[in-house]
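Below you'll find only one chain, the form predicted alone, shown as structure tokens.
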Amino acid sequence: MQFFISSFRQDWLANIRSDLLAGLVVALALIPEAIAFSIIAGVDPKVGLYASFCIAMVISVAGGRPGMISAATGAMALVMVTLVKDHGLQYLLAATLLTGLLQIIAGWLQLGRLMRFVSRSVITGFVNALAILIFMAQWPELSDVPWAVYALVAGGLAIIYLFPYLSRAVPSPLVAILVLTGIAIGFDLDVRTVGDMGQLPDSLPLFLLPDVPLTVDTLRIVLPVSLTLAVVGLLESMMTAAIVDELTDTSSNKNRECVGQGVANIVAGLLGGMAGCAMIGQSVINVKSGGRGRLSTLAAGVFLLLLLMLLGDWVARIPMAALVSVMIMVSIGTFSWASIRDLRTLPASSSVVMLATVAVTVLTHDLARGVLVGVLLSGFFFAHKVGMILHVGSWASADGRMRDYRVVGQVFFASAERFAAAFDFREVIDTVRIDVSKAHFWDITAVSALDKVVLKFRREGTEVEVIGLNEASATLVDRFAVHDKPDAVEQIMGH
């Protein structure tokens, strides 16, 4: 009971003035986001702001990263089109709660641990593809526009990094939003606004169950973009958390989250809204703005319903330069200039991870598969720097009539050759012993690796020995191997 007092207290009660605060400038960034993902979607916008403040307040309560922000992402959006585009907005909401329902038992699952496998080159490829594609998001908020738009985006930059030296009391971005609003209402500038971009809602969702038949058929239409939707939502929301993670110096419930994603997804379906997932833009924002426990993302979410419903002709009068300007920012500080200054004193193959997830991501706008790529590369570097970590040696008896092999290193599917290709099956002696204590074998590569040997050895008509097997590679050995049993020789040799 004392540990969940002091749980609530920090996620909570912890911080509730930054918290608050940060939570407005979150909301402010959202609804352009929203509408824009809503459009890449095909649907209307409120379908995105619906899901955003669903996923926003349900996440601060059921997810495991403190100070996180969820709602639609462009992501995300991107699987959608087909499916809206084909089967419509009900089929839409339908895959939304199965995706949830995934996303659950992913978390039930435990799938979160397989963040292990992403290296930290995938990580930094994976922040320096997300800030370069939220750089050119804000690409045709710039092009062909009026100068007043450079200017209203210069000076919300200005305010940004400056404001600071004056006081740190309230969020630079939130006073670079209010200042450059103010600018553009005043002078009746013609720059576009975020009313422009889609009528906002003027009224709460209903509870509503996806107008869909309960088919096979309509499973068959569904699934696959569902479990495409899982599969991307997490992705990037456990990419999102460890990068949050570094950004606050604390740590996150990965298996938490995939289960507070589902659930937030499956509220945000009910309520008439589409699938989404963590920010990493908005979850910057957060921080950097001062959010750290879970009420900044509740904030987001109860902010963003208020604007709309209370103060919707306001918040349309919002220009987009005040939130490019915004978006910039998170775009500069999400970056990590340090890896393109570590280039050339990283190792090769860290740097090669890097720049590819960053090319696949941007190229494709996909960051599932620039983390796939990423993921691969790492391994297949991986095991090849291990592979080369493998060495026979070997010595004669005073007579000749014996050769003692010792084996030191890890012997896999990337090392089996090597390690079979170190031993001289043309010597005339009568015993091998090969000395494997200071080794490992680790899958059935390796297992046949040693049988080829000791089956070759044999064909010559030389004693083999295998000593020193640890218990995990005796196990394997034991189960796999065909030099220790009847007429091994002919099973594997063909003779």
The other form holds:
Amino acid sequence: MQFFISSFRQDWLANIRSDLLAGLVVALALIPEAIAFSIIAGVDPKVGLYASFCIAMVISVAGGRPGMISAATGAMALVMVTLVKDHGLQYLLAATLLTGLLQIIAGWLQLGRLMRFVSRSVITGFVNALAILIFMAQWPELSDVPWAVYALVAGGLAIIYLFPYLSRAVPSPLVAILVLTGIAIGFDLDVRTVGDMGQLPDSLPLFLLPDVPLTVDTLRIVLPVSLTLAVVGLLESMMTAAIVDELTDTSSNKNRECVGQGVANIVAGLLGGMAGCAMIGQSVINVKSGGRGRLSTLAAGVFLLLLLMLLGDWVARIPMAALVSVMIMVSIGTFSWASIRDLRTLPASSSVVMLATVAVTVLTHDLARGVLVGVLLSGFFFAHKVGMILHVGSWASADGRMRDYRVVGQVFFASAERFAAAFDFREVIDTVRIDVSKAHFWDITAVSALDKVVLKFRREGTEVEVIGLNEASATLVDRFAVHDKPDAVEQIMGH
Amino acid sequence: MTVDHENRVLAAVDRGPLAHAVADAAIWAAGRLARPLEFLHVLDRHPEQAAGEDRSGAIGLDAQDHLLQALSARDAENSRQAREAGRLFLAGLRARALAAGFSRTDVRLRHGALVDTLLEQAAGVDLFVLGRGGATGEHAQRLGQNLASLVQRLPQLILTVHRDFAAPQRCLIAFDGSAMARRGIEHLRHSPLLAGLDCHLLLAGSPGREALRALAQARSTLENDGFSVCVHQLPGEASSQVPRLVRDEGIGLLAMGAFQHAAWRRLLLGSRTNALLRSAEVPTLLWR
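Could the form predicted together with its partner chain be shown next, to go alongside the form predicted alone?
So here's everything in the complex, that chain up top.
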């Protein structure tokens, strides 16, 4: 009880003024993004806007990372494009519900812990790929359009980046949108506006179950998309949570965040919104503006709802060029430019992992596949590196009848071949002694490699004696349970 | 027992208006108990609070890296300043103790939350001295919460001060006949802290036979130990009688068992201890 009260105070009430102001800034920045991501997904802007305020409000209570902003995102929108094109909005809503369900299950199974297998390079690759995809998604608005659009986009970018030098009290993307809308209306420019892209919200969302037949066919259509959505959503949420953790020097509850994302998506799906997740860019903006507590996320959702109710008609008149300039800012701000500079200094393997993640994602438009490739590659590279830590030395006895082999290092699937090749089977000799007490046999491949070595020597008529096999194979068991016992680790690794 | 391992009096001080009162009370108590004194100042960083000057909503090149650098640089600067200020502050208190003729003073500067730090340090402490409630309401409320959980989790006596401290001549023990009150009497009669003070025992409300017997027993116990005891058995709430007695009898210290109910009950019904603490204008000695 005491704990509950104090954590409630800390999460909600410790930072009220800054949280509310940051929430307002975030809400203003969310409007163009939610609209733009709806357009990427191929649905009406209202689907993204409904989703954004539902998700922000629900996650502020249910999430595990106070101060993190979740809403409709580009990463998720990119996954649902094909589903929307082929089957329509109702299937998207069904997929959103299923995504939420899968995420809740993932939270219960504590799959957040799997994030530790996602290396730094993969995360960088994910972020870069996301930035590139968001940028590429702006092409349709930039190709085959009148020159006025280019002028507006350039003007918008100039305002976004230069206005903060004048004043940091007003969000510069908002200023850009206001100015560009004013210009477009004032000069009566013939450019595409948000209103041309589809329906905007004109009322509060209604509670509705998706209008899809409850059949196996539906599941077959929806499940693959939902799985990808669930994975991508959790990946981006976990990464963003880690970023916010790092920025604010506080910790978060990853499994609660998984369940929270699921609950938020289910609520969004039932209210006619698309699936969403945590947003890296918006969360950075929130922290930068002073948002720390759950109140900032809740405020972002509530302000977003209020703004839409008040400004609905005006939102329709925003030229698409203004949104494009905001999205270009988002992609520039999301991209890790330092990672390009670091390509020269970091080890080649980590650069390859990063680049592969980016390449696969950009080619397949699927962040989950990119991350999978990145994780697999980093696993390969790690196994390769550790496999190099193996040395087999030998010396013959004075009379030349016996040879001592001494194995030091890690023997497992990636190094078993090198291990077997280190023995000279053709040497004419009576006895061979293999001392493995300074080696570690990690898996069955290692043991069978040793068996083969012994067999081969025997076939040549050589006696084989293996020393220290017990110590070497202590690492074979699957559950060491030594992580909290330094003595046990010493015993296994240091013998 | 060597001098090094002697139990000590631990005074938790923060850089608020009460620091000197807490220090004076701790010096007085350490002198009476003949124990070394330690001033503990806790530097508590509050990452859940932020100063956000930048509401531009724009993120530029490597926004995240730059933000991380800016935030950690600011934290580092604040921590350094707090650390230096904390050192100076503690050195000042040590000088104050020396000026009062007390030389066995140690100071300790730690990171962390106040309650956790005090619980960690509890071993080897005879008496805690804390300030309760500063000038501002919010601060007072937070400390009130801290106090409740501290009293419930620490077995030692806790001396709380809420304005200037003067060495007391007469003390008032709020007695209700409960096991907690009887335990307190046992605490006090063996401790040199109150030795030689005039003792007033207050039993408020309409007590049962059990309570009256306990009162008589407490009185005789204390008198046997050489206290001069004066018993007040008065109607009404203790929180209304205590301020009157303090004023009329020149009481300098209130002693009572505190916070015997669980947190949820305090939340629903309010706490009698808190009501008493608010009404008492004198230093208060608490036990659980």
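Definition used throughout: the rigid core is the maximal C-alpha set that superposes within 1.5 Å between two forms. Only a predicted model underlies this, so the values are computations on that prediction, with no experimental measurement involved. Residue numbers count along the first chain shown, from 1.
- In this overlay on the rigid core, D188 has a C-alpha that sits 2 Å or more away from its partner position between the two forms.
- The Cα position of D399 differs by 2 Å or more between the two forms after fitting on the rigid core.
- Superposed on the core, the two forms barely differ at P205: its CA moves less than 2 Å between the two forms.
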